[in-house]
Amino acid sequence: MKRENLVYSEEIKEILLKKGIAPSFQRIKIYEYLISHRVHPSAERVYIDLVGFIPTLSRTTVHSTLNLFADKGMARRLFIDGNLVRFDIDSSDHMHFKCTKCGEVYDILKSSPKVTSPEHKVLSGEMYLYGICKKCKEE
């Protein structure tokens, strides 16, 4: 394994420990995947992309790990595809855009305005936009 990968894995291990998560090899690699592949993957996509590298990886491990990361605030769940859950490593407030032609999901408006209500205390929210992405529009 390359030296850079060892350092990277050590940094991820520290992040997991600070969140109270036991840093197993599989959890480290799943978190590393989310950092390296900012494509808003589903658990199935993460599993397919990692199982060749980690033959003992199970779908259940990927699902439970991604949900653990979301529960600990290290990722957020996206329901942009209806029942299919995607995961976003960027847990800051922002919106998402899904191209209805190619299916890609993009982050937009990183500094979206905070929504307030005089009657209610707004804690969080999701906004999904749908349309044709720049790449597909130019085809």
Second form
Number of protein chains: 2
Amino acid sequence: MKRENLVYSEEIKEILLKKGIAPSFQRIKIYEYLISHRVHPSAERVYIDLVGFIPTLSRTTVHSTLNLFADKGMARRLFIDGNLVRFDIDSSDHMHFKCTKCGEVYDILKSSPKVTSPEHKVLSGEMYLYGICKKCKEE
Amino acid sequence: MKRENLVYSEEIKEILLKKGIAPSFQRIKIYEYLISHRVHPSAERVYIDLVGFIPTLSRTTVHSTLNLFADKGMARRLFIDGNLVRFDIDSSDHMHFKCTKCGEVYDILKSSPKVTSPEHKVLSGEMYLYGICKKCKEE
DNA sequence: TCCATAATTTGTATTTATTACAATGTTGAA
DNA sequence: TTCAACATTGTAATAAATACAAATTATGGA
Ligand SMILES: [Mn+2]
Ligand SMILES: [Mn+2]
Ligand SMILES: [Zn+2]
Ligand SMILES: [Zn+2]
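So that was the form predicted on its own. Now I'd like the form predicted in complex with the DNA, please.
What follows is the whole complex; the chain from before opens it.
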């Protein structure tokens, strides 16, 4: 393994420890994957891509790790698709756009509109946009 | 059947015909259900509630009918939950709020924020809000 | 170091939502 | 009435996610 990656892993260890998460090999690799593949992957996508590199990896670990990250506020669950959950390691305030032609999910780097309700206590919100992406338009 | 319901069904027939949909008994009943149960039900919810009334009803019919309504612009698919699709017969411009305690999905009767993108062609958008509903707050 | 315990991962089974598809049933125009 | 197109049904298949117990690994005190 390259020194770069080792340093990378050391930094990730710190991040996980600060959140009270034991920095296991699998968790570090999943975190690293999310950091370097910013396409809002599903659990299955993470699994498929990492299992080539970690042959003993199980889907259960991927799911439980992604849910752990989300519950600790280190990742965001995106319900932009109907029947699968995507994950975003970038929990900063931004929106998402899904191309209905190619299926890709892009960041819209503006803060999400703030909506309040006179009756309910609104704690969070997600704005999902749909349409045709730049790449698909040009074809 | 009460005369009221017959009139209701007649009106629904007109609505379906105008959209080019054959007004079968099942479709009319599913439409009627959506009109009179405005809680953004899932396909399973619609099926469970209607199968007592229409014993031969199949899940496939419910799914295909709801998808037909959505594709014809007569209903909206809501991805406010992670792994199930809810349907909303009200396709007017409004937002949705889900109570994370009781799970209920409420309407927020304001028009959804309009977001554009300099690169992508945005065709539609959905704003989902999460928090604690009025009822749960009061307990 | 060694051991006991806790934490984590794994693999399998299960659950749940949805779709695929062929067989059956229904309807309306000729 | 007949027939072809359309709609519904039931079963099987697919797919995402979870439940759970067994196996593995890490940790901390003797
Ligand atoms: Mn993002
Ligand atoms: Mn609504
Ligand atoms: Zn595209
Ligand atoms: Zn509530």
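What we label the rigid core is the largest C-alpha set whose atoms superpose within 1.5 Å from one form to the other. What you see is a predicted model, and the numbers here were worked out from it, not measured in a lab. Residue numbers count along the first chain shown, from 1.
*Asks:* Is residue 127 one of the residues whose Cα moves 2 Å or more between these two forms, with the core superposed?
*Replies:* Superposed on the core, residue 127 moves its C-alpha less than 2 Å between these two forms.
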